[in-house]
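Next up: just one chain, as structure tokens, the form predicted on its own.
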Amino acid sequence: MAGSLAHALRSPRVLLALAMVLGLGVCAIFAGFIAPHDPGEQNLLSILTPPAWAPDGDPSFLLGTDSLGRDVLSRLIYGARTAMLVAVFASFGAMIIGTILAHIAGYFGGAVDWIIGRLVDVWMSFPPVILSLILMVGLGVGLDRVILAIVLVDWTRFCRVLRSEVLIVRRHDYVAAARLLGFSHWQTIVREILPATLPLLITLFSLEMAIAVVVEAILSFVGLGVGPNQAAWGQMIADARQYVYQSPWNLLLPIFAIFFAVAAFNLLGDGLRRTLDVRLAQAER
């Protein structure tokens, strides 16, 4: 495993997508410090300032204002901060629960494979974006209840993807020999299957960050993500809707700041695929 790290690192895909999620985190865990402004703070005298460069634009508002008089920059960079912390826990939760639930159904079959097999297909019988929409009005508004909707909703996915792979990685002679040995049934699916599985387990995590990120915009933009007082990517382009024609900067802003995120971990997620399955390797080769 460690090896084929290694080597992922030495993919120009891979390190392209790393600096571009690291400049997410940088502005997640440092906005404090970047953040010229404010986030929230109001100035009714410089409403729909135009960008810095711009004629009529004022440097201290580098990219501008919005209808309130917000910096867009800095709410552009707490956006990310917002985004990310979407990104990393609700793709975590996720996937611990699809990854249980997919090694157990996976490594046992029988009755149990089914019961899981039909969870999953009634889960993903309902849109995953609607289901969301459903969840948050039952919810409620908040950074935590926008994570725990995207948990209950896309487990499925790492679910009905790796219950596939530990299927095939179960028929292997060293798992049978693990049990021929005296190892319980954990111990098996922790220390045989689990490592065979990882390397997609790690690609379906960063694929599923980007997911994350915009069923978050989507949340917010419909007001059913984040509050009010948190800046939220798909809350600016909500905001920035009826005045694209003064200000489309307000708009295609956070629009670009969406596309970078999504394009990251889009392209982590493929970078990993392509250097760490080796059946994938293997065949480019």
Contents of the next structure:
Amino acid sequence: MAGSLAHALRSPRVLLALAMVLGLGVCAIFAGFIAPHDPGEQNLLSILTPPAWAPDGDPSFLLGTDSLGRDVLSRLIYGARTAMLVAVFASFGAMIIGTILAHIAGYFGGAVDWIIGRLVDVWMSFPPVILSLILMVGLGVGLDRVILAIVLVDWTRFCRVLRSEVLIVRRHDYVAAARLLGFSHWQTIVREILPATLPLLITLFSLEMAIAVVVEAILSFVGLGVGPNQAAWGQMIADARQYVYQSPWNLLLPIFAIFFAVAAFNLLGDGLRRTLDVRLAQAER
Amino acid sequence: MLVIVAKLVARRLLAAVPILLVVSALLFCVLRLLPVDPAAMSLPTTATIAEIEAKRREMGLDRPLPEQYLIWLSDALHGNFGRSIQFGREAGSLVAATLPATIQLAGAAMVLAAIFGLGGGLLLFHLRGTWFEAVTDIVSILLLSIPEFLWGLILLFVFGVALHALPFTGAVSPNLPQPHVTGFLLIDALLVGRLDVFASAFRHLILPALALGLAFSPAIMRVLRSSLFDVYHEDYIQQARLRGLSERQILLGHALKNAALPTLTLAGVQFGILFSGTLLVEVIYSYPGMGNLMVDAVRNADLPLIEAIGLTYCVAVLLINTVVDSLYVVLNPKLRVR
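Got the form predicted on its own; could you also share the form predicted together with its partner chain?
Now the full complex is given, and it begins with the chain already shown.
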């Protein structure tokens, strides 16, 4: 595992993706230091100003202001914080639930597997967008609610893929050997099976972060996201959509921000998949 | 052959029934456990506590949850989903009025996604082994990173706002009449012989359909390419080459047919998601379909309408999966034996 991680770090794709993720992470963590303005501060005397390099630009608002005179650059930076918080915590939650259920289903098989399998089937017959919208009606707006909704919708992605991986790993001799040595079921899963499914888990986690960023943007766009007091890229888009003729930049910048974040996580996931997946890596070498 | 497919479709549909029952129960429970009171919401804000209580009894809300569900289910099976709280109309009829527009959009988008996916996949495969490959590989991952929601906004900006080339709000120009025969605007315009309405509706459909098509084609592209790679390792490709067939004949006559199967499986899943992806595209383009209605219902916590639309989306996705599964059997002789 350590060896394949070192191998992954030599892939230019993974390095580029990590650099992009790092950039977003710095924006998210140090938003308070980097952002020139408070993201909620309204300057009603200077609304919809263009970026500073445009003819009517104001140098104190580097990327211009929105329809309430809020600084676009600061909102983009704080939006990165919202997006990263959702990406990390929602993916982590979905991973925990999905991984536990997948390992239980794949390891024990039989009736437990059947029940978990049907649960996943039912869950997946709900289109994710529809299910998350319905959940948001119940949960109400807010950052924690968005995270919870994504966890409740997306655990199936982990569960379905990991379960089939566990089914394969379980048949290996070393798993049977562990049982013969007197390992409990729990010990066998944690010490023998989990390390084998870990590469796939890491890849799925990275891809899920991309999905979480998009879902957060979508929910904020339709006004059922993190709420009006928190800067979010989806909200910025919804606001700019109404003034697209006056200030096209306000629409393009958050679109680019979402694209950048999603591309970073997808590149990372793809790079990790290529280098961590033993079978795929051997086939390509 | 036809019998086998018919049997398969019937079996699939039967298997979908329990799923649909559980889904509807789940939907019902989630929405009933919400901290919103449908009785209070369907009355004016001046209603007294006693009036709300009476309404609750009338709506059956004082009974146990399983009983409420059974009442709702038997009503729903008769096409009665209850009255929409914000519109005051039957939720079922509201869905029926907007569903054709969504199907029309999803259908057009699926055709585009299939064309782009097929063309792009063949192109990617054709470029294998050249220095373009690494570039296309990165580009296709970047393309995968643009969801339908961003494509919608990008196309709206480029073709609608910047170039003024295409309209980007509604389903047809507001100054034109909207004929109503089948509910499918493109078909209705032709039925009543209004070519101007047809042209306008067509132009309004381009950007939303393109946004969805572009968003869902990269995945199809990549799977087609990798299945073509797999197929080219098979002996019969080598044999075809030895028989002196041209590379073009091998690709189109032999390899594509076999690579189509895994691609189709993925496309089926993609089309299921695409159908629900119409929701956002409809919101972005103010397109009068079911997705816009859903967002409206969700914003106003209009429970009967949310239930009706949520269930319709699930049925649509299950139907699409069934159709794709049957197509799979039609194309794969190995599955026809039983």
